[in-house]
Structures are given as C-alpha cells and as structure tokens.
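Let's start with one chain on its own, the form predicted on its own, as structure tokens.
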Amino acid sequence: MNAKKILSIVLALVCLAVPVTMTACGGSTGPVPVVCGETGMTEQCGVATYGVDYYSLGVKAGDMAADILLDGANVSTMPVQTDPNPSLYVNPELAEEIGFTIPQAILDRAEGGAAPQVTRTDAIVESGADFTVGILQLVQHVALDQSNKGFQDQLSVRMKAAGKTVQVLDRNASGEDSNNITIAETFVNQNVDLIYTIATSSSVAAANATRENKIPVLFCAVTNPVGEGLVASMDAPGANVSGVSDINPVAKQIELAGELLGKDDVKIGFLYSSGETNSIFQVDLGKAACEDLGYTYEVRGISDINDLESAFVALKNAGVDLVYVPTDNALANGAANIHTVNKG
C-alpha cells in the first residue's frame, strides 16, 4: 500500500472519529458565528452586527407623515431617509452558547442598548380623528414591530403638540402579496390621508393603487426603494411615495467577520430567501464586499423556510467560517430556528 493511499484511509478514520469546527472533512461539525443585518434578528441567533435600529427608523417616519399632515409638506421632494450611524451591537451570551469568543477589541467597540423611546400620547383615537392613517405592514416579526410602534409613538407626539388627533388603522398582510393589494385599495376606498407601509411588497402595493389619486405613502424597511421603483432618486422622490430605508452597512458588516474571526482567509456563508428582492440586492452587496477584501463565498437561496435547515447545513458542509444573514423577512421569522440549527 503506497503512502499516498494509506494517507487517506488515516484522514478518513479522522473525519469520523474526531469532531472539530472546521476541517478537510467537508465543512463544519458545530456551530459556526452568524452575523445578522439587523439587531432583531441578532438577539435570537448572530454573535454581532452594524445594526439599524428599526424603532428610530418608524420615528423618522413618524416626523415624515406629520410634516405631511400638519405642515403640508410635499411627499415627492421628501428626500428618503436612512440610519446614519448603525451602531455596533454584540450578543456574547448567545456567542457563549455556541462556543464562540467574540474578541475584547469588538466587545469594547460595542454600543449596547436600545434607541430612546418615545412615550406615545392620547392623540390617536377610534374616531372622530382630524386625519385618518393606514398601516400596510408585511408580516410580524420584530423588526417590522419596531418600525411600527415607533411611527406611531411619534406621530402621536407631534399630533398631540399641534392640538390634533389622528385615527390609525393599522393591518397586517400576514406576509401575502394578494393581502397587500386588497388592503391598499380598501385604504384608497376609505380615502385616508396617508398610507404608511412595512416592507417592499406593502410600499410596492400601496405605490401601486395610489397611482391615480396621489394619497401620499410613507414606507419603511425598503432596502432599495430605487431599485424597487417606488422613488426616482434618494433625494427626490418625485411622486407620491418617500419614506425611509432600511439598508444596512452590508460591507461593514462583512469587514466585521473577519475582525470576529481574527483572520484573513475568510469564507462567507450567504443566507437569504431566493424569493425576496431586499435580500438579493443584499448579497449581491455582500458578495461585493468579500471580492475587495479577498474573502471566499458560498452562496445557500431558500424559497421557503422550510428548506432552512438543509441550506444551513450545507453552508457548513461547504467549509464556511462564518454564516450572513441580511435583513429577510422570512429568516427574521425564522430567526430561532436558525439559532436551534446552527447548534444541531
């Protein structure tokens, strides 16, 4: 028996008899570190990111739909708004849990804590209100929770200032495409005042059947609201629709891995739903990032959070160091579950 041959019967032996996180076996035995696009999700099953806070982001938009309201201001040279300062948020306990040492030099770095909250008023009421607002949202998970509560929270604040009152009917499309269209037109039927919506099928739904009255829409947690066709530009809408963005820093947050990991040769894991757009403008962003910095990618789509498993698995399988998540309504939803896989 040559050595060559018997070299390969020994590292076989090895591969069955001895767990460790990475090998020449085929990828990973344990968990492995997953970074987030957001802090929602992080909470449940990422170690860190550079996360927007979803409750500022619903504040903002807040401010937007009451400048609209009480000020008149003009919705199609409302520049789109975005989180100018993701903070570094970090989550040793799950890291803890998974057998991951998240570096001092990160955990020194991190900002910690949730945005100030707005303490909401008396301002919105069942009837009789001075204006009427819908609220078109996606699904719920928590991000989107955020993006609502805090819109509301704050729009409150400055209806309640003003001496006016504001009537909030606030829907959910249980993640349908046919349910966002349904109750964007029931909003435009009931004539309200404004529309503000969560997610990218919601605004695109709303923009759609506002297209000939023009009742001004808000939306929030569209990664990229230009590309989506709700606004001509960032900073000039020039239509009926503006609002704010969720996109996050993809690229600093895959600089991030690498500092996590504490080396150069790093080899990306992207998850994300094949069927959703936000998610696929932001592994395209991320895919971008590990070019420049040198960094190997494999890439796992699911269309349907059942196949989550078998697409994390074979991430690990594929020898990734590290597992990315972007801002995915159905990950989101799915968040714990990712947590409950990684450890096996």
Given for the second form:
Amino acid sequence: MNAKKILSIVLALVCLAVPVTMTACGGSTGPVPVVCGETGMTEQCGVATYGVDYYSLGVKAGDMAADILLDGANVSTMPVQTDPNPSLYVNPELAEEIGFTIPQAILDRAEGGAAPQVTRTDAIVESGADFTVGILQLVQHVALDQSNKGFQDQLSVRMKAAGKTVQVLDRNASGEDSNNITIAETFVNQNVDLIYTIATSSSVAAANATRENKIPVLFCAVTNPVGEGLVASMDAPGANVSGVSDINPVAKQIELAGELLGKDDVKIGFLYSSGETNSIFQVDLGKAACEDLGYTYEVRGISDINDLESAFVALKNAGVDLVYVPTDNALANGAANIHTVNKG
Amino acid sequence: MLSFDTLLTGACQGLIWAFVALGVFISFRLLDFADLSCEGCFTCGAAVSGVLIAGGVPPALSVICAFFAGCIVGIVTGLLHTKLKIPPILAGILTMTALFSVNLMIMQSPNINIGKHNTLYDQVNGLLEIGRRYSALIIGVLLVILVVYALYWFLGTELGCTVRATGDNEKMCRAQGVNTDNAKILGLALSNGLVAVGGSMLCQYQSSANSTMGVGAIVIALASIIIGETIFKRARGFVLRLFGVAIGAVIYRVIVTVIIDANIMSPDNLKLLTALVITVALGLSAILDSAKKAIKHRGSHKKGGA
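Please give the other form, namely the form predicted in complex with its partner chain, since only the form predicted on its own has been shown so far.
Once more the chain from above appears, this time first in line as the rest of the complex follows.
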C-alpha cells in the first residue's frame, strides 16, 4: 500500500468522522414542532398555523375579475386584497407523531375543516364566449392550483348570474421562467379581456408584457406586490395591475409559536429559500415579530430543495425550540420532505 | 391556431436564445467542453444588466458589461479546469453553484423588476415607433448577424484558430507549440460572454431578472444547436454553421410558443409535448435519410441487375 492510498483512506475517515461527531455533540436531534406559513403545508409537516386559504384568495380574485369585466371597474383603483380573517388550523395527528402536545387552549380555539367551496356553474365555455380570460400559472403545486380553481369557480358563478359566458385559457409555465413571457405574450396577441396570474414571476412577466396595451392583470399568490414593483401601493395600484396578496399573518403565527411552546425564552428557527423574495420578506417579518416578543432566533437559507435536510438539521443543532417555515414555492413543494427530515 | 403573432413572439425570443446557443456552441462543439456553468452565467448576465439599468446606466452599455461579466465566469471555469485539473463537467458545475450566490449578491434580491426603466427594446421602439415586438425582431436579427460575423472573423484569425484546433486535437495542438490552456480559457470566456449577453437581452425583453431564470438554459441551448445542425446538415462553410445554430434557437422557441398556444388537453402536458415535437423534428431527418438510402440502394441494385 503506497502513501497515496493511505492518505486517501485517512481523508475518507476524517470526512466520515466530522459529521458523526457533529451529530453526536449537537445535542437534541429529536423532532421539533414546525409552524408553516399556510394550511396546506401544515397538513404535511406542521402542528398548527393561522392559515391563508388559497382557494378563498382565488375566489376574491374571481370577484375582482367579474367587477372589471361585467361592471367596467377600473383596475388601477382597485386595492390589493388580503385574507382578512386567517383561521387557526391545528394538526393533532402530526403533533402526536412527533411526540408534541398541542395545548388544550389552542385546540379549543381551532375551527375545523377547510373553507367551503363555491359551486361552479357552466358559464365557462370552449368558444364563442362574451369574454376571454387568460390564466398564467407558474408551476403545478397545491396552493397555486387552489387559487386557480377558486378564481374559475367564482368567475363562473358571477358570469352565470349576469347571463354571460367566459372562455378561460388556462396555461402553466411548468416551472420554467422563460415560458412566462411566452405565455404572457400569447395572451397579448390574442387580445384577451383580462389576464389572471398566479405566483410572483408570472405576474411580473404579465405586467411588463401588457405595458403597451393595458390589458387588466390580476395577480394572486404574490406576497409582496409593492416590493416587486407590481403596484404603486396596496390601496391605489395606479396601473393596469392589481390583485390578491397571499401574505400570511407572520406576526400572528410567531405569537402562536410561543403559545404552543408555553414558555417565554423561545428560540425560533427560520428556514427559507434564498432565491425567492417572498420567502425573505416573510422571514424579515418573522424576525421583527421575534424581536417584539423578546424571542431569539436562528436563520438558515436553502438554494434548492436538496439543501433542505442539512439546513433543517443545522437549525436543530443550533438548539431551536420550533422551526418556522414560510410559504414559498420550493418549501411548499418540499413540505412532506420537511416532515420526514424532522422525524429523523 | 398558428397565427403570425405566435410566430413573431417565438422568433423574438428565439433570437435572444440564439446568443446562448452560439455561446454553448463554442464550448460544446468547438472546444469539446461540456460547460454547465451556462445556467448560472445566463442569470448572471441578466442580473448585471438589470442592476445597471435600474441604476440608470444606458442599456447598450449594460449589455457590454454583461458580456464582460460572462467572460469572467468563463475564465473562472477555465482556470478551474486548466490550472486545478478539475474535469470540465465538474468545473462547470462548481462555477454554476457558486454563481447562484453571486447572482443574489449582484441583485441584492432574488428578482429585479425594471419595468419602469427604458431598455434597449424601448429605446429602439421610441426611435422607430413600430411597436415593441417588431423592434425586438429588428434588434435581434441585426445583433445576431453582427455576432455571427464577428465570431466568424475572430475564429478565422490565428488566435481563433488555436481555439478551434485545441478542441479538435489538443495533443497535436500542443505539439505545435500552442498553449492549449490559454486557448481553452479564451474559448470559455467568449462562450460565457455570449451566454451572458443572452441573459442580458432576455432581462431587457421581459423587463425583469430572476435568480432562477437560467433553469433549463443549457437544455434550450443544446436543443437549438442540434436542431440547427440537423436542418443545416448539408450546409458548407463555417458561417452557415453558425447561422444554423442561431436559426435552431429560433425554431426551438417557435415550437414552444406554438405548443403553448395550442394547449393540447391540459397545461400540464407542455414539457412532454415539447420533448415529443423536438424528437419528431430530429428523428424525421434520420428517417428521411434512411428512406433515401433505401431508395438509392434499390436503384443501384436494379442498375447492377440490368
């Protein structure tokens, strides 16, 4: 055996030993309770949250669309909407699985079940409709699909009531950013009456594609529309773009975290996607809430879903009492994975 | 279904992707170097352009800055490969991985919206007043022709020839006294510079840059190259090969636009259909070729028999 081989074996052993000792010395690696930004994710990995219901957001956007198409409302003066009464949602089954007890007071306060759905009518037709609406969705995932469905359901109801029909061009960029602008431009080419966009980068693409002909654009699932430059302000958008923001009540959720743990010296771990503005925005709100409440915190960012496990374990090793997961596309898709990692 | 506007939209975006395809052509075909840093580099070009335009720099200058930013990326990949002897694919992956953070650093945020600033497209449109899309077409065609001829000229110079020769036969090239390390770094710098120009142009076209906009760039570029090569198979001359790559990018984007426009069955089928249509486009040439050969074979057989 030559020196090179011995050296490589020693190196391999060192590489192995480092994580093993780190895990051994890292203290608690058992599951920690997780609070997510939204209900859908809480079903898969969280114990409780104040949830924004994406279906209801879609319904709100559907109402706005109907106001624009049927009543000629001016999109530039329609305030950006948010979910006014987020509902408390608990997941006792999952809490039991990770050996966490949700305080009875919170359990008593929780309202059960998802928001009721609108009964869709047959006002959405394939051709020869009074109006054409283009839908541009960034990627297939549960929350976004819900905002799409809620919009179409409510739009169909309002159209039926007014005795009109609508053709819906439902397009999905399938997660590829370069398809956003292609889809937005096809809508502009077809001169649709309104564009409904779901998720931030799709909304920015549509807003910029309609700068010349001012087709009304309604967005949904955009967390920070002012910061993205989509609207001038939440109350007066100012251009042809308005919509529904999915900003979750982060401060309320952090407060809930303290209540769940039932103690004062709480240390919260924030997990976020460094590639998504909305994720950073929520974590910034969360950090501010922690400072207000006198909690300490630890932050770990991931660049894609493959970094999830390392980031989560790092948070646990830092001794956090609870992990807060904001609503963003990467983490929403990896929600089930978060639970697996948490269980260890 | 197939309207003129659809074709125009596809063509405008295809002309932007043509820069990326030409860039990847240099590394992938001429240097025989599978450079995966393309995805990060594309975003890097967009980020540089977006930040500069938002800061009030003239858009044309921002494209040039993006080019040089891309060159730096290429030089880094080149140094990793030539000096540290890291295999090409890994060197590219390392650069691409690092670029994710670098791009965030450049943009100071995961995305920038430059909708309120004038881009190159807005400026030309303001000058010609023919609509943004037609301006994009004119800029695209002119720039692609310019870049193709500039590349043709450069790769014909002594320096450019060393890049091509290095890709063809590195050992022989070194035996002739060429510093192949420098030739590789030069080729990669040029390649990544062009990829970054593509990113810069797309950023201006859609008035926004995004940390994930490079996802899929390498696939689009490679598909464009192969489509161009398949269609221009019989083209003689290097300049036609370069044009073939650019036209391949246009064809690829037009295909995607038509598929999006047609929306067969469900929006979820987009990627499957794109893959299918391109497979058919590429396979068709092979099938036609073998059919032709079969006919020829039969013909010669008859002649022989007579």
